[in-house]
Structure formats: structure tokens, C-alpha cells
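Presented below, as C-alpha cells, is a lone chain in the form predicted alone.
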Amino acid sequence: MDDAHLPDRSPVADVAAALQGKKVLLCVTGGIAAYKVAYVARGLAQSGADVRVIMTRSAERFVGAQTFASLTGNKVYTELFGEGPDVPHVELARGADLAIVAPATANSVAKMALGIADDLFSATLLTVRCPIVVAPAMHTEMWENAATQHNVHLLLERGVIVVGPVSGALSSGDEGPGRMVEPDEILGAAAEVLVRSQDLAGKRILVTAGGTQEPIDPVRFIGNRSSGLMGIEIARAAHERGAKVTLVIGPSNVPPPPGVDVIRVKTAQEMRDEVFELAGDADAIVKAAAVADWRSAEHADQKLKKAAGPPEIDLEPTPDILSELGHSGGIRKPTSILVGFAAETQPDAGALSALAEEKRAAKGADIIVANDVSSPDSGFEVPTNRAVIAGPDGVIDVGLVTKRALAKALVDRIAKLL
């Protein structure tokens, strides 16, 4: 579960400042660790957060609702249906800056993963648009069960932050992995998520994604297998951290993230024209698109007939957009960050790192992400990548991770350079 924690995680210096004035939903589910969540509620309230507590029926078997009402100064919500016209799960979700689920039982994790909405807790979590922090707590056998691990992986794929669990004393005198992390760690994770969610506010990020289609005739083209998922995940990660994101994307069936400006193109030349139009205003340009290297020097206006035999196709190079951006002055801001991608067929991390550094120098880029596309679990048309990130501060071997996790790690590097 290498995606379970925030990449390059470091404590937020001033937790209270990060939480001040934020609307936080604290969702308490039915585990013995529910009593420790009272300390989370107190910490949130003392930091100046507007805390709205949602409790499941099972949670009330461990801690009374009045405890959380006294600690937060707000009503505690337990029922899916309210009185009058208000819809509780919609009203609670609207305007929330963060949702915390603690303790997160195996049942609550499963409901979140499957999108079940049969009580106030699950309906609200399905409605929120804010980041979600989950602190699992359950017996070791339940945590290690394949179903739970699968459900946690689904949540991670969707960008949920999972904190813990850790090994320690459990109920019934047992001991092992499954113990909820301490309240201070939950508060720290909450503060970090809120800080990260706005650390790119005011920045403009330009991302390219997908492959290009270089026409041979009206029905045939030169292209590649890129789905556009990597660039889409980068656009999503940057947008989630407050950036104004423009996504220039070639043909793709993957839906772009909401809140991102989308410009659709087909050819390398079209992509170059759009990128150059926008580059001057961008604080960072991420060239994640798999642009075709060659195009037909001439393409037919009519469909080439099979009966005429194989055509002779003269190829010419397409524009090298990354290199032009890296070596041509005046196209982009002098302070902007330029990121390129390199699809390689080299599974060895050392060789992949060397190729990334070589390409970074050749293209004039600040960062190069080199990913191995030679194995079936990495590269095109799959949700994972085996990659390294080469930047001015060295090379990081990310290993085999989801494209979402790789996107978050890359945006971390960009944010630090900015």
C-alpha cells in the first residue's frame, strides 16, 4: 500500500493556522477507537475550525452524541432524513473544506469504496467535493482481509488520504496492525491536506495529455496507444491544490477532471499552436502528451484504396514542442517550470534514471519523468506507471505506483520549485 500516505510527507508547522476558519466534517463510525476521536474534535475546535460531527448508529454505542456537541459547540448529526425542506447530507457537504472519517471501520471503508449511501454518513461522503482523510481502525484480520485491502486501494485511486493504521493494542486484548493512529497525527494530516489543497492557488498550470493523430488519408493516421490518463491525473492533482489548470489533450476517451479548462486537438501541430498560445502565462508547463514523432509529409484528400496496393509514405518529424519550449527564449516565463515525459523500454531503474537526466539536459527541461513502458503493468492503457522523476535536486525512483500517485508526487516537485 505504498500510496497510502501523502508523498514526501512533512509536518505542518502551524496546525491551528491551517485549520482556522475551515468547515470540517468529522465522521465517527462504530469502533472502540471512537472515544479517541473526541480528542480530534477538541483539537479541531480549539484550532478555530467549524466542526460538524456526523455519527453512525454504531458509533453512538461507544460515545454519546452529547460529548461531541459539547466539544464542538455544534449540533451532532445522526439521521439521514431531516425535518422540513432541508436535506441534511447535502447541507453538510456544501461548502465543506475537509472530511475526516475516524475511526474508519471495515464496514465504513467498504461503503465508501462501493458508493453505498444508506445512512447520513455514507450519503454525505458521497456528496462532498472536498478532500477526505480516513483513519482506519479494526482488528488485524479485518485489515488484512483481501476485501478490505481492495476497498482501501479503490479509495486511494480516488485520491482519498489514508492515515494508518498502525500496530498496537487492539480490543479484546489482541495486538497487531489495525490500531487507529493517535489524534495528533489525524490533526496533522488534516492540516497538511488543507495546506496542500491551496499551495498552488494563483498559479497557472498548462498540461498536455494523450497522443496525437497524424493523418495519412481521411480515415487512417499515425498514432500511438496513449489514453491520456497520466496527463489527466496531473491536471486533477494540480487543480485540487488550487491551481488554474488548462488541459490541452489529444484524442482520448478518458473524461477530464471537473474544474479544468479543456482544449481538444488532434495533431502535433495543433497541440504546438495551442501550447505556444498559452505558454507565456503559465507558471508551469507539463508536457505529458505522447506526441507522435513523425507524420506523413503529404496526406491524401481521398481514402487510399486497398486495391491500389501499399502506398509509399514519406515521413517527416513533427514539432518537438518540449525542446522548443526548453531552448527558445521569450515563449514562456523565465521563472516557469518545464516538465517533460519520456516513454522508455528500460525496466532497470538505474538506466531509466540515466535516460531521464540525459533527456532533461537535451530538452532544456527542469524536470523529466521517465517511465518504463516495456512491462504490461506500466505505461500506456494501464492505471500504473513504473517511473523516475529527474529534477534539479536529483532523481527520485518512484517505483511502480498508480498514475494518480505519480501525478501527486510530480505536482509536489513542481510546487517546491515554484
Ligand code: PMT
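Residue numbers count along the first chain shown, from 1. C-alpha atoms forming the largest set that superposes within 1.5 Å between two forms make up the rigid core. Keep in mind the model is a prediction, meaning the values are calculated, not measured. What changes on going to the form predicted together with this ligand:
Picking from 197, 347, 147, 119, the hinge for the rigid motion between these two forms turns out to be 197. A two-part rigid-body description fits the chain between these two forms; in it the smaller part is rotated by 23 degrees against the larger.
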The other form holds:
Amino acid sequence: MDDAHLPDRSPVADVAAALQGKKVLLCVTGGIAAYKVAYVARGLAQSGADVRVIMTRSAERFVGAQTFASLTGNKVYTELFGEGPDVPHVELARGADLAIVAPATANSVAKMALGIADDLFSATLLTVRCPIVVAPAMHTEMWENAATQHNVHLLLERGVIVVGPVSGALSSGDEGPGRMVEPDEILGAAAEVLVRSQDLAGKRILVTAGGTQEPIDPVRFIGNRSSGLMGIEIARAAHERGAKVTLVIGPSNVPPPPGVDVIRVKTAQEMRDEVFELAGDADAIVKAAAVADWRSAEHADQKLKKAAGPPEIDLEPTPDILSELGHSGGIRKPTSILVGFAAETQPDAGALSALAEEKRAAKGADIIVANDVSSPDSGFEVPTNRAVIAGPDGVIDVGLVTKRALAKALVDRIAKLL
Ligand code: PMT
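Pass me the form predicted together with this ligand as well; I've looked at the form predicted alone already.
Let us now look at the entire complex, which starts with that chain.
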């Protein structure tokens, strides 16, 4: 798996403290690495987590349920149907703080990606609302198969944390990518997700994304190439850390992350109206949208006829939403953090930093993310971005990273300021 698909991860100093008192679902599927997951179960239980283990039928061929029952002090769950009115998958899923799937076989990754729910493991994972950590383990050929890679991408897109696999000795005697990461790494990832999933709890974050479309006539508009992805990743990153997120988004085909309130708009004026309605309650406002700077002063009710010749279009400026938020008092909370973007045709980090600082002052923003929109791998429509983040505590050169990684770096910065 290339770097662009790996989530950014930074270790949590006190893993046990992060896991203490948490309800963790540990889903063990059928691979030889299942024996190592006994150490994960022990680590979780020793940290004070309440661990409920779900095993698939194949997993039971590798390790006995009694092992996990002894290590966790809890019954091990294997059956989709309970006795009487019990609905085990719903009961297990509700109230869980975290679900871990380890080892995650190619089959279990595929079931999760497709939303199949034909056993207790898959039905429970389709029901959970908590973060999910997946530790794949399989033969190299299965890992590298296009179907598995596609399924893993789907999981990543939905915010699932995938740790590993690593390269090493496999059960067949082969060597290569497909080996499950060590139990300590799974525990570290679990702790990190739990810490991250909470530090913005109780905060409201308003994010704008996508481009606006300013009508000329009923079918034509002034617009730009923004896909909405950058803002969507910011909304996802903030939501994953527990914030209540509202996304105000222009026309976009990228699916917004689950759990985020979405308001769809078309024009700069509509975006301004929605943002101003919500700004008073927001702890942070992030303006990743590419708002059109100009609109047609008038727009025709009927489609302009080609036969009438090229029309003369008078342009007028759209409202500058970021600048109004930055300079007019009373619209947003005085303590809120205002973040703007700067779309610049400059790949050089030094030049981007200077432009970011300039725009920060001009727009009255706390943070400006200046990104290069001149290179084919950065800016509009692509999954990666080259950017610097300028804030009151200095400028960070993030370099060329996935939009997801940039979003995480930005949300880290916002979390610190909040
Ligand atoms: O959507 P993607 O395909 O993922 O692409 C992401 C992106 C390149 C669009 C994004 O990363 C980005 O750079 N967004 C800001 C684009 C832009 O409008 O930049 P600007 O330098 O023209 O505007 C500066 C800031 O003012 C932005 O925060 C913008 O939202 C805001 N603005 C601009 C004009 C206006 N009328 N009102 C505004 O609020």
C-alpha cells in the first residue's frame, strides 16, 4: 500500500490510560494471526477496557473461544441469533467506543466493504457507530489483488483506520507483504483513535467545501473545478475527533462523510446565508470552498440563444464571506477560530508562506492554508495537495500529502488553538 493510502498516525504516550474504561469490540476472523490477537485481548483487558470478543467460525479453527473468555473475563460471542428476544449484534454494537478487527482476512475486509451482514461479526460491524480499527493479515497475493485493494480503499474512504499489514514471514513459509502488525501496534492504534475521537467532543465546527455556481441563464454558470474533496476531508477529520460538524457544500459528486450535517448550496450568496446562520454557534469555521469571486450582475430567465450572438455579461463581485467573518464583529463567537484557504499558483513553500501570511492579515483569519493549485498533483480535483498552514503560532510546511493527511494536520492545529 503506498503512502497516500496510509492514515497519519502519531503515537499516544499512555496507551493504558486511553483504553481505561472503554467498551471495545474485538472481532477475530479466521487467520493464523488469530493466536497473536490473544495478546491484544490481554493488553486491552489489562488496561481496564471492557472487552467483548466476537469470533467467526473460521477464527474458532485457529484459537479456542475459551482463550479469549479467560483473558477478558467475558463471554465470547459467535452466534448471530440469540435466545428469545435477544439481538446480539445490536446489543454488542450499541455503546461500543471502538471496534477492532484482527486479524482481518481478505474475506472479512470484503464483507465490511460491501456491507454484507451474514454472521455475527459482519452484522455487528454494520451496526456500530464507533471508530473501527482493522489489522489485515493474508497471503501476499490476496493482499495485492485488485479486489482487496479496492475494498481497503473503500474502508479508508469511510474513515476506517487500517494498520498494516507489514512485510514478513507468512504461514505458508513465504515472505512478503500480508503479515499482521504486532499486537502492541494494534493497541497503540486503538489508543490513538480513542484519544483523537474525543478531543473535539462538544465543539461545533462549520466547514465549507466545493465551488459555487453563479448563474448566467438557466443552464449556464460561472464556476470552477473544485470537487469538494478538501473540505469533505476536513469535515471527516473533525467528526472523527468528536466535533459536531456542519458541511456547507457547493455542487459536488464526492460523498460526504457519515455523521456530518450537510447543507447543499449553489451560489456564493446561498453559501453566505447558510454560513452566517450557523456562524454564531461555531467554535471553528473552515472556509475550504472555492467561492466564485464574480457573478453575472443579471441572469436571464430564459436560455440565451446562440443565434443572438455572444452575450455581454456585466460582472459584479460576490460577497467575500471569509473577509466579512474576519472583519465584522457580532457574526461569530469572539473565541472562535477562523480558517481560510488561499489558492495560489506557487509550488514553492517559501512563496506560499509569504502569501499565506499576507492573506491572513487581509482577511482577518486566524489560520490560512495556502495551497498550490498550479501543479497536476495539487489543488483542484486531485486527492493530494501541497500546502503550508500559517497560524498565530507560526507557519508549518506540510509538503505534498493526501488531502486526508492535510485535513488531519489542519484539525490538529485547530484543536490546539481551541
Ligand atoms: O475541492 P477540491 O477539488 O478538493 O480542491 C480544493 C481547493 C483547491 C478548492 C481548496 O484547497 C482551496 O484552495 N480552497 C479555496 C479556494 C479559493 O477560493 O481560494 P481564494 O484564494 O480565491 O480565496 C481565499 C479564501 O476566501 C478562501 O477561504 C475562500 O473560501 C474565501 N472566499 C473567497 C471568495 C469569496 N467571495 N468568499 C470567500 O469566502
